[in-house]
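As a starting point, one isolated chain is supplied in structure tokens, in the form predicted on its own.
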Amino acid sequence: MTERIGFIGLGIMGRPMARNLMKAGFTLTVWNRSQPGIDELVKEGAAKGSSPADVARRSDVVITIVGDSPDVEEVVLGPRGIIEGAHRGLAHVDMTTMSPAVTRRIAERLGEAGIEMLDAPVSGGQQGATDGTLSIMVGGREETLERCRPVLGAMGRKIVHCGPSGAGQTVKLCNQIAVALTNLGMCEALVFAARSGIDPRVMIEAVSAGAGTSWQMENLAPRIVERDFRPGFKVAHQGKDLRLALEAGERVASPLPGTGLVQQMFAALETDGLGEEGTQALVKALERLADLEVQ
């Protein structure tokens, strides 16, 4: 029997995900916070779930995929959320980028209630969601995994168990740190480029076909020089997830002095009313202060 899913969190990623589910055959039943979102899957042959607690008797699997750690929080274990909605064989998995210690105190409510939880957040960004290559990681019981992993891999090319509750949280961090700091030699090679009179797009060309490139150098480095900073991943996620980063990292005693200076330069961004431009946009704080533009 196929799985009846819910799906919470219809934003930039959440819609593209919520689709690929609807194109791989899954019965679809959606709730957001704001009615556009709901209305555009609706369109597309989803039902429509009065509050989390709703989508959660109506399906067999729901998903969230929301801000942060409170918003999960919220649509979980709030009013109406889908701890209310609790039945027999329930599972929730949580994609939304948060905590690992909120993720494992919000999987022991669950557990107590019946639910099993799977914390499983992607990479991949929004164009990773719309052609359903994310990489997914994974946390929690492996049995509940391979129930959920033909869900799953309707969203996703590649899906790794990381472990117990949280481990897959704690992996998505890792690759957050590993993101940002790339992005961040990436920016600075452009603003060194520049500044000494070589041709950004000459640099490009050489770097990416040698040790130097990366997923940022090849798909946003080019971006930068046409001026585009439309988000694919926008600042104001980033800085959240390197903040969740630098919190776990004082909880296990990791140093993270790298994560912490790219943390700033991206909350400096977001004071600065760029929130929601896309991570590209992290060359424009070194731009500043070479008093140079990158074209």
Given for the second form:
Protein chains: 2
Amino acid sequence: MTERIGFIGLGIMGRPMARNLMKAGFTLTVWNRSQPGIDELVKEGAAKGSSPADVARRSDVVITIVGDSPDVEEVVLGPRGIIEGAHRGLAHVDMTTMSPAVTRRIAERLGEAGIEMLDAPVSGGQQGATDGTLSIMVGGREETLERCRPVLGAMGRKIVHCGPSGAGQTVKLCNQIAVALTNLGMCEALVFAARSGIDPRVMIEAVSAGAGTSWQMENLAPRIVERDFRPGFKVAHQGKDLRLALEAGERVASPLPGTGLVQQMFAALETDGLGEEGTQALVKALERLADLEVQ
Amino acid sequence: MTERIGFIGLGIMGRPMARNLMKAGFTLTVWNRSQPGIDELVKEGAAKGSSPADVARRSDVVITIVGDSPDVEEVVLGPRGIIEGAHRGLAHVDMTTMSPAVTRRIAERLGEAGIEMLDAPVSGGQQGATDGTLSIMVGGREETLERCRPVLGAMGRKIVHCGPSGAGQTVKLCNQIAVALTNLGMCEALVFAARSGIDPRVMIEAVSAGAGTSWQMENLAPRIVERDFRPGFKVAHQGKDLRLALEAGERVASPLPGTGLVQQMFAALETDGLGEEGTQALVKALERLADLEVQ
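For comparison with the form predicted on its own, would you give the structure of this protein in the form predicted together with another copy of the chain?
To see the whole picture, the full complex is given below, headed by that same chain.
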């Protein structure tokens, strides 16, 4: 394991992922938009790059996990971006959830500079990032994935090659679509139960035993009943991902009526100042209409 | 185990459930609207009742699992209905999925005649009925449930007391709400994947590993990819259940925007002659809009 890893984006997901790479024995050079994230990792043994370009210059594989498409464009193609640190054999693995179309455009620009790019967004939240059990959905050349697999394996448990460049992002959006509607079904069932005078805990127990069950029902419904809205995954981030899904759906002419509905509800929650709560706060959109609280 | 069981409604669900009761050692008297269902069970050892009233007269516990609210009203309160066979200690367990409000009205009428009623709708489909692994959601008095528990235990694995009369039906509708939206999320993800050039099998594998997973994604999505639309649970029945959910939701002022959307899609499929297909045929509503087939 001789690869030198660059890591850009030391947020709530990036920090534990970078730590897992160091634990696995990789040498890390890090960069972040703000200083405190860098200091923390440097204290734990990472080297500090002076810019994304500098990180790229000093690495064989550079990983990015930042906010959204424009942030990726900036650290990759912007001034002192990764592309300026291009060298023979450099691979770029972008683990941000972003637009499949923008991903393909960036991959093309990087390809012209001799840099192989993988899109490798993740599912599993902060807990999965900490435990190294993320699901990683990968788009790009299979050879590049094989080369980077030991690196990804230090951060995730399930690594699925989804197809060419952008395919990882597309499958991540499929994941968010499934999550969004399962979440809505759970929330409608909870509000309907509470409004009907049923103990929502009993409903969760009964429904979890059959065809109505889901990761959301088993993991998030109990938190709602406890009025625990701390984020495993934030309303604002899911709102962004659903906007990406609707944009991509329009581009490929794939109708997403349910996703559109949930996206509008998340947008309303954000407008209402709930962007930092967990996605289970979707129930609040229904509770306000019904004028009650599930508990 | 001395209880004599009456069984009314020998359809796709009722037949295997009645068989499991006989296997468990209960004595059965059966009745069905059409003769062939009766003949089959009589050949296997059940006695034949001449009417629902006759079945009730000869039983300690009489079970019904028929089509919908009006069918239950007819076999219970109609001419030669269960109520006419009322005798001391008779209990009626209705396992049809029907309106919680109508359930409460019937329970009240039966109560006046000295018959205890439980609503005990099930989840698990034909397979669960055959295997004796149904989830049973029970409304009514706890004492009546305790008395009937050995009978229910011969047909199901998970038996949850949900509350007073009608509560079993309400929780069953919660189940259908959760199922409906999880189904829609799965279908939107599949069509979006196919439209985007992603192998839907790869999408199913990746999404099933994380927070987007559900019983529907794991069990029904693979059938869609194989173009297998045989019913585990029929479009027409889910359409009926979602109508019941919307009616009940309106009665208790619980907003169900997502359920309303899916109900409309099921109604369109029924109008289009697909009522006898499995609920995974929901994908066809999206496929027609997108003009493609997921496979």
